[in-house]
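Coming up is one lone chain in structure tokens, specifically the form predicted alone.
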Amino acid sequence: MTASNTPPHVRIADIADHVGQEVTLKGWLYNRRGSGKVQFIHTRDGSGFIQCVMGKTDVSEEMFATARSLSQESSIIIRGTVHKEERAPYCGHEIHASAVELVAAASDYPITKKAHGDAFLMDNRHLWLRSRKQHVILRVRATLIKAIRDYLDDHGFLLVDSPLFTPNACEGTSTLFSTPWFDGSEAYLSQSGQLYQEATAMAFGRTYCFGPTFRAEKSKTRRHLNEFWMVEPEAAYMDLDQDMDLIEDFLCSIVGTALAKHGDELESVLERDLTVLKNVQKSFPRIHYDDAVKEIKAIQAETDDPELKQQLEIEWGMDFGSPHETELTKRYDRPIMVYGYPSAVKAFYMKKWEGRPEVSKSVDVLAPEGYGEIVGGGEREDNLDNLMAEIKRHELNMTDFDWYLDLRKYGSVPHAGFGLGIERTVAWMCGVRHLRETIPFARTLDRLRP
């Protein structure tokens, strides 16, 4: 077939608007089934999966014979007729194919159908990434990666960008990574933007980062990763019921927008029980910390299992742990919003509720089923003799703050934001329970590879 008459190249993602048609698919071999009579070919292309069943008397013998030999994960390139089928595997479309290339032949590809382990799917995560389970992950991380950024850019923020070179810690150097500098002081990598970000509301009104954050936290739990993405908004006059509304708006959007592409695919490729990522709407229960500790207590009071009675164990004052979210979730159908953390298990610079200190105007929202935190947020000390106190009680060097504390002296005003973890809340929406599926290279306590 000449170049003059050949078909027109077609993405799978965009098969349906070509029933009927002869195109051309440049793909991949993703799996190959078949007889002496009929062969069929599942193709992958980078925007999908479909069947293409090539008749061997539809073709020369030599085709025939090329189609049966096609090994997994060989780059090919296949010409043939859109048919809409509603019993064909992956998007109700199949192509009659006519002709088949070889591009270049793969053998011995070393992610069979057989059952793998964690372990060689992460040293092999650059052809793993070719798996339909992997391909969904990353395609819906990217569809609220868009949302997020529509969201916000459509609620009056401004993307402005924060170092990820800092000369300081945002909530402590014990979880950092250092690199020295130039002049021979000591660098960190960002384990958030936030700070900045307060300073860019101050001259912007709205603005929000988006990048890898890093954490050298020593953790193996499958909520930790060292290197992760995090969106974070930040608004000049905003109080935390204001944030905690706008939290609860931006969740309901993104969520919604990314149920709306994906829903089938989560649900027949992932198995995702879709009822919860349903349920995102308003309003979202927002119980303060203290009513929280009882409702803990008091599951932990109901509950005949000692292991589970013992990991519950919780007084006022302590941060919660894994089993206290999945515990508290589960007496809800949707996020739940819990508010006003004591202050000493809060950053330095969460502002503190009027008329009682030991308590922060901080939100965490919780995701259901054990997923966790997946927003963190609140108001921020506005009062320049506040901070200083805070900054001195953490015994931080106040020299590093010093831009920080200039936001305070010149046009301070009550402000607020929130982070959201793109990992976390990938994992949530998928069903995934480890983070590592969710970024395509993870970086872990023992993986920098690939």
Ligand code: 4AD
Second form
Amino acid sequence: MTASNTPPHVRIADIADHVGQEVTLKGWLYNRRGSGKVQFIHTRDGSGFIQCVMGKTDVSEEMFATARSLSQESSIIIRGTVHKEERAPYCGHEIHASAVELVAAASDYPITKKAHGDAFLMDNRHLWLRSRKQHVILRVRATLIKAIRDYLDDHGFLLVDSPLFTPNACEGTSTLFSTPWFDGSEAYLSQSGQLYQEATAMAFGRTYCFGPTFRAEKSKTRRHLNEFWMVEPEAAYMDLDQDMDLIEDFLCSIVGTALAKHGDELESVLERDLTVLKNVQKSFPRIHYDDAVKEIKAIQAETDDPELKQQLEIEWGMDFGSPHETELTKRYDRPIMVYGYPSAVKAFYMKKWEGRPEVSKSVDVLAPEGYGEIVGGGEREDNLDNLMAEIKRHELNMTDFDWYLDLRKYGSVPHAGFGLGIERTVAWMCGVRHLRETIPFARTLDRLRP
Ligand code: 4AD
Ligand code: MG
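What about the form predicted together with this ligand, after the form predicted alone?
Below: every chain and molecule of the assembly, starting with the one above.
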């Protein structure tokens, strides 16, 4: 292939625009099958996957021999004509290949068609990213991130990022990662950008941050990562009801956008049942914690399964565990918003219910099908004395919060916000059980590599 007669380089994602034309594809061999007469070279180029068909009689003997020798994940450049072919795998088009050039051979690629264990795949995450399912999952993630930013940008929220090194805890002191700071003090990796968003909301009215978040949770569950991404909008002059309106509208919008763009591949590649996702429409049931506890008790009374009965044990005041969340959400066909959790199970900054200080103006969104909490938020304590009392009660260091308390000294207003975990949302949308597949390189209790 000399430069002069090389057809234009086209990405597989754009292949439909080139039917009948000769093109050049640059990518990798995903899979190959065929016979001594015809070779089906399944090619991926990062933008998509396509089948390239090469007939023995259409090319030189040498060229056909090259095609037959290609191994999985060898890098290749293919030339051929684009044909519309509904029955072709992947994308409804195929290439009738006239030439293939080997760029670099790959021998003994570790991830093959056979089933591999989770640990093996995670050890090879840097390669596993090339496979089709991972491709869909991470593309859904990218779309969700863009949809989130578009939504917030279009609704008057200004992106004002919070710092990642912080001097204090936001979400409890038990999950802090610390690192020495230059002056001999400890710096902590941010558990949430919220406290800073409260400052930026007082400066800009509506703001959000979107970045990595760190929790030194020593739990090994499928729902927890030690590094995850969270978007945190915050708005001045917003109460809990308005916060729930916002969450609902926001979720319907971002899920709808991702569904419109990826519905087909969610169904065909990930075998995701789209019914639940299509149900993400207003209005989400809003259930007070008091009533949620009653419902869980009723479910517990009804079940014949002794193990589940025990797992569903609950008294007013307890936080929900995943069995509680899973069983409660089974009763609804869309995400639910549980609000008014006991103050004792929530963070120090939560505003208390008027006349019921044991109840907080908090809200969690629980996703259906056992995916659990995807959003946590609520109204913030805007009274200086109450806030100081809570900081003391949580045994936090008052001087660390002097700047935060200033926000209540200088023009305090009711305000609220929420945090949505990207990985939990992607996992739910994609029907992936474990969060580790929803982030490019997961960080968990037992994994810092690759
Ligand atoms: O409920 P959380 O802890 O709330 C906050 O951090 C608030 N400051 C947010 C706010 O109001 N601005 O976390 C919010 C969300 C959870 O609902 C969940 O989706 C996700 O962040 N999340 C995690 N995702 C993965 N791994 C973990 N260890 C997570 N912890 C929380
Ligand atoms: Mg929470």
